[in-house]
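Only one chain is given next, in structure tokens, and it is the form predicted on its own.
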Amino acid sequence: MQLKIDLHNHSCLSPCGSDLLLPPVLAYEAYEKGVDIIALTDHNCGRNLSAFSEACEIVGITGVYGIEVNTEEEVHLLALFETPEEGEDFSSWIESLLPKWHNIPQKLGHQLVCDVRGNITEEIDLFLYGAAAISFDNLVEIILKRGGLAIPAHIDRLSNSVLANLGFLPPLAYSAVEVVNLPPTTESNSYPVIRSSDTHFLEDVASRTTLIEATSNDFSGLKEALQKGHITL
């Protein structure tokens, strides 16, 4: 079955994402848009899973469950697992590697919790968007020993991307590799490429996504696509 793919979208949990774009809200416009699988991948952070996880059960869409993170060169990489749990604990473990730096609201933008109905439950203190004290490739090798997908974010930008800021694309297993533009305006190495919106306000929500041929409509049928490069951009 063909089904369209958007594997990086933040929440208003981001610091740079728009207070308006709550979990639910990303569910139920990726939904509108025709999206079969939707990823919430907000900075350093999961703790908005549990609330995407029971919106897209609500509206009936496949979620992914990750975040985006921002490693020790300053690095984008996507973490993607296959229940909020396990996004969740990663989450955790990524928390606790962020330098403390408080956030500053006003100047940074807000970090806001919320539940599947769209209540604040929380402002997190802690600053999300910091380097993580983990290296690209030690970080890598980790999402995909918990069974995660490892897709290096917008390798085409430049700034906060492998190439920009290493310069070159280390060769590791990675389950695809993310771009912004078509055609593709970097070297992908072989590896799966897929385009995805990396949302930060609602009027972004699926302007760009991938298409994949999959035997089923779940993480494991995603993960197996991208194994077999059944991709079309």
The other form holds:
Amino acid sequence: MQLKIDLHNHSCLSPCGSDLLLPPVLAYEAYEKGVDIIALTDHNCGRNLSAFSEACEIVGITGVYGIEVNTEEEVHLLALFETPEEGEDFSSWIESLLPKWHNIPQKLGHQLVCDVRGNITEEIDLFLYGAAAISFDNLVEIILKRGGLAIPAHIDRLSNSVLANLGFLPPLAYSAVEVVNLPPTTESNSYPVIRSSDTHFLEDVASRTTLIEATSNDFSGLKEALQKGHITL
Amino acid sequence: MVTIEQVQQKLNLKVLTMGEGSTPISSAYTSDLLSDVMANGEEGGALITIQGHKNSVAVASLIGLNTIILCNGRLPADDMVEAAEEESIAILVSQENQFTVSYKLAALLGLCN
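Given the form predicted on its own above, what does the protein look like in the form predicted in complex with the partner chain?
Zooming out: every chain and molecule, the one shown earlier first.
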């Protein structure tokens, strides 16, 4: 079956994400726009994954649960898991590696945790955009060992990308690499290439998606399609 | 008190855009990690960095920095200068490295006793 995937999206938990982008809103908007598999990937924090998971179930869309880690080199790396529990477990570890800086919501944006109904249940004080004290190479390995997908984000961007910050793509077992531009302006070294919305505002949902040919509409189907390169940009 | 224009002249910096040249620079922060700048930079200050892209301008605008000094002769992408013009943030280029620019600016700011 052909599936439309979008594996990089923020919610109101990311300081730079719109406060209106509640996890259930993301799930519903993605469904409305024909997305089959949608990931929530806030910066360094998975505290909205549980509400997102409930929302995906209600809406009837396949959820993928992860975060966008800011590594110690300030490279953005997507870490994606099958269940919200795996995503939360991984992200609580990443949170413990963040510098203990306080967020300044008036300047940097709110970091809101909410429930499936969209009620705000908590505002996170720890600034979630800091660089976690773990290297890019080590983190790729750890994500894969945990059964997740490790995808360097927007590798063709001038900031926070593996190519901009390290200068090269270390030869690791990435599940895929994410680009913004088509045709890809950078060398992807034969890794599977995907595009995603990197949603920060409601209007971004499903603005960049990827088609895969999968045997099932779930995480294992996604994983297999990426491995086999059954991808259409 | 030292203004953006005075810093530009005394440190012999190339001007890509001048922002509000008569505005004082109150402090400076030296870093190439933008998340670190977001958390620790001070309003009214200058950023000393090699990050020559428009995200640096976005961070400067967010926390109220009025000047970005790019080191080692780095020349930014055009869209960085355009963004800085829109935000009235000065972009000045030094041929020297971050350490050298930092201590020279510290002296101008009267921080070296």
